[in-house]
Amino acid sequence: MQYYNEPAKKIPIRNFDVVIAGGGTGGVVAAIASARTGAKTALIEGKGYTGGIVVEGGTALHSFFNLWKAFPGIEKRQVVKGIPQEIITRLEQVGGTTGHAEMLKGYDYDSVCTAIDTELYKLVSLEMLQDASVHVFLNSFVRGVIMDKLKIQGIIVESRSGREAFYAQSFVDCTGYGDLCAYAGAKFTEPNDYPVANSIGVAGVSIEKYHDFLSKNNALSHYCEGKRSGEMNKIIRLDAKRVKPPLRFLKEGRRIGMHTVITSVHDDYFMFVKLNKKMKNSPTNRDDVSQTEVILRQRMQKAVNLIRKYIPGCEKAFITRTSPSLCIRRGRLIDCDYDISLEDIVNAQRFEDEIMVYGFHDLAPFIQIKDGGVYGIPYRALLVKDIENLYATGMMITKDFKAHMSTRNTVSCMGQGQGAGTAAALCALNELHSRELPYSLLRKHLLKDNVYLGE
C-alpha cells in the first residue's frame, strides 16, 4: 500500500468542560444531564439532527418498567425515569407518543409499549439540547483523539468548516460504533454477532387490517391499544408468530430479513419495519457496509412489495422514511472496569454503585429477570480501562450476547447516558478522573434529578 504523509497545521481550539461524541440514543440525554449539573457541554453529531437508533432502527423504546405483567402479584414499577421520562412527557405534549401503553398481548416480553413519532423526536430532542444551554454541533465528527499519557486532553472535530480541537476535563463515548473510544487506544472486541438493520416508514396501510389478517391466519402474538392520531383505544403494536405450516407472507418476509412487528402514533401508517442482513465483517468494516447498504435498500423495496401483496388494505403501501445509513446493535465492545453478565441479569443482581436499574431483555419470554426484577448498571460498568477521563455507554458495554441483548436497548442506553453525563460533569467541575468521584455525591445527583435507584 502506497502512503502519503499529511503535513503538520494549525487548528482552533475550543475549550469545554465535558465533550459527549455522539448524539444518538443515550448522548442526547448525557449531554442534557452534563450542562444541567452546570458544565459547560458540546455535543457533537455526525448527522444534522439528533435521537440515533431511537428514530431509525427501532420499533417502540424497550423498556421504563419492569416485567410485571408476566409475573401475577408482581408490583408494576416505572424503573427509568429522570431526563428519559422528560423526553416522553414533552413528546405527548404534541402528539408524538403514545406514552407507556399496557401490552395486552405478548407481555411476557414486554408489559408496555412506548411508540414514538421519529420526526418529532428529532425536533423535541433538539428543543430540550437548547433549552440545557448545550454547544449542538451537528454534522461534525470525531476525527483523532490528544492524550497526554492517560488522560485525554481534547478530541479533534471535522466539519465543513474544517478541523478544530475540543478540549475539555471529562469525555463521554455515546457513537455507538466506539469510535472515541478507540481513537483514544482503548481495548476492544469487535464479534459482529448481529445483525445490522435499516428500517422504514410505511404508509397507505391499515393498521386494522394487518390485525385482522393476522388474526384470521392464528398469527397474532404482540397487542397493544393506545393513544394513536390524538384517538385513545387504537391499535398501537401488531406482531407476528411462526405458524405452522407458515403463512407466505412470513415464509418471504424471513428471507429478507423483515420483522413483522409494527407500531405507530399515526393511522394508516407503520412507523417502523425492520430489515435485516448479517454481515460478513464488522459493521466497522466500510467496504462490507457500502455492499450491505444497497442489499438493505433492495429488502426495503421487496418488503412494500409483501405488504402489497399479502395484507388487504394495503395494496397501495409506499416507503416514507427509510433511515439514512444502516442501524447496528454492537460493533466495537469497549473493555470496561466492569462486564455486566448474563447471571447479574437474570439474577436480579443489585451494586453498591448503581446509576441505574433495569428489567427488560429483548430475548424475553426465553429470558427474564426473575420475579419481574431488575437488576443494577454499576458506575464502574461505564469507565473505560486505562483512560482516566473516558466513559463508554450503550452498546459498546457488555461482552457477552445474551447479556447485551439488555443493555444494548434504548431506555438503558438512555438511563446510562444520564448517568455517565452526570458523572463526566460532577469530575470536570471538582477537577477529578472519573475514578475518583465519590459516588455519593453522584448519587446524590441523580435522586436530585428524579433517577429512580430502586429504593
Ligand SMILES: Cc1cc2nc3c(=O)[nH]c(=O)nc-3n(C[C@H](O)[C@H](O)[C@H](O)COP(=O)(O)OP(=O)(O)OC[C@H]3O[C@@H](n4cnc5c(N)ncnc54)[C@H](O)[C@@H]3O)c2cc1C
Contents of the next structure:
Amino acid sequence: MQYYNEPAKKIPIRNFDVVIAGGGTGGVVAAIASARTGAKTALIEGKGYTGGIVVEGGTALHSFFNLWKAFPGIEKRQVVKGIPQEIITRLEQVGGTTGHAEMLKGYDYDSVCTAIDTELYKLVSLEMLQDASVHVFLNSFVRGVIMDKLKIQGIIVESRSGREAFYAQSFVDCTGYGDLCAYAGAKFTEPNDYPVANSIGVAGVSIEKYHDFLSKNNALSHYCEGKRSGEMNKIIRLDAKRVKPPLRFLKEGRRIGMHTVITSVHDDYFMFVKLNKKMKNSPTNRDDVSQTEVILRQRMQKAVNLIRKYIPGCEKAFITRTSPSLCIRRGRLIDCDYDISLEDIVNAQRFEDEIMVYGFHDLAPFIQIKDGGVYGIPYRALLVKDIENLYATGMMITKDFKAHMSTRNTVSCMGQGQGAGTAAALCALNELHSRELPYSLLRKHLLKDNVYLGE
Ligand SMILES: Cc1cc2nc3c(=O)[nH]c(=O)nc-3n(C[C@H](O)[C@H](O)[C@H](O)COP(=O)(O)OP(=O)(O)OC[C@H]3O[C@@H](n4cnc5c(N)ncnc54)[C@H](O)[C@@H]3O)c2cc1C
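Complement to the form predicted alone: the form predicted together with the ligand:
Once more the chain from above appears, this time first in line as the rest of the complex follows.
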C-alpha cells in the first residue's frame, strides 16, 4: 500500500449550540427537540432528505403502544407521544399514514400497525424541522472531529461547498453507524450480528389479491385494516407463516432473504418488500458493502419476479422505489454509561432517570415485556463513555442482541432522539456537561413537551 500525506488546510468555522449528526429516524426528532428547547441547532444529513431507515427499510413504525391485545385485561396505552406522535399527526393531515390501526391477527407481535408513506414522511419531517428553525444541512457528511481533551469542540463537515468546522456545546450522534462517536475516539465494537437489507416499493399489485393468496393456502399470520388511499377499513398489513407443504412462493422467497410482511398506505402498492443478506465482515467495510449492494439489487428484481409469478392478479408488478443504499440494523455498538439488558426489558424495569418508556419487542410473541407493560430507557444509556458532551441514540446503543431487538425499533429511536435533543440543548444553554445536567430539569422539559413517562 502506498500513502499520500494530505496537506493541512484552513477551513471556515460555523457556530451553533447543538449539532445533531444524521437526520434519520432519531436525528429528525432530536433536532426538533433541541431547537424547540431554545438552542441554535444544526442538523447534518448525508442524503438529500430526512427520515433515514424509517423511509428506506422498515415496514411499520413499532410501536407507539403497549402490547395490550396479547394480554387480556391489560389497558391500552399510548406509551410514546411527544414529537414522534406529532409527525404521525402531520402525516394524517396529508394522507401519509394508515394511523394507529389495531391489528386483527398477529396482535401478539404488535397490537397496532402504523404504516407511513415514505415520500410524505421525507417532506413532513423537513417541514417540521423548518418550522422549528433547525439549520438543516443536507448532502453534507460528518467527516471528523476537533477534540479538546474529553470534550468535542467541533466537527468537520464536508459537502460540495467544501470542508467546514461546526463548533457547538453539545453533540448528538444519530448517524446509525456511530460515525461521530468513532471520530471522537469513543470505544465501540462492530458485532455484525444482523443481515443488512434493501427494501423496494412495488406497484401494479393488489394487497387484496395477496390476502386471497395467503388465505387460500392457510398461510395468513398478520392482518390489519386501517386507512388506505383515504378510505377506512382497508387491508394495510399482511404477513405469511410457514405451512406444510411449503408454499413455493415462500420457499423461493426465503432463498433471496425476502420478508413476506407487506404494509401499504395506498391502493395497488406494496410499500415495503425487504430483501436481506448477511455480510461477511461489517457494514463499515467498503468492499464488502460494494459486493452486497450488487447482490441486493439482483435480489430485488428476483423478488418482483416471484410476486409476478406466484400471486394471482399481480402479474404486472414493478419496482417504484428502492433504498438508495443498503440499510443496516446495526453498525458500530457504542460504549455508553449504562447498557440496557434483556432482563431490564422483559422484567419491565423502570429507572430513576428515564427519558422515555417503551413496550415493543421484535421477537414477540417469543420475547415480550412483562404483562404487556413498558420498560424505561435511562438517560445514562445515551451518554457516550468518557466523552463529556456527546450522546448516542438509536441503533448504536444496547449490547445484547435480544435486547437490541427491542431498543433499535423506529419509535424507540424517535423517543431517544427527543430525550437526547432536549438534554443536549439544556446542557448547551446552561453550560453543563452531559453528566452535570440535573435529571429534574430534563424531566420537567420532557413532560412539558408531551413525552409519556409512564404516569
Ligand atoms: C431493513 C430494515 C427493516 C426494518 N424494519 C423495521 C420495522 O418494520 N419497524 C421498526 O420499528 N423498525 C424497523 N427497523 C429498525 C429501525 O428502522 C432502525 O433501527 C431505526 O430506524 C434506526 O434509526 P436511527 O436513527 O438509529 O438511524 P437511521 O434512521 O439510519 O438514521 C441515520 C441517518 O444518519 C445519516 N448519516 C449516516 N452517517 C452520516 C454521516 N457521516 N454524516 C451525515 N449523515 C450521516 C443517514 O443518512 C441517516 O439518515 C428496520 C431496520 C432495517 C434495516
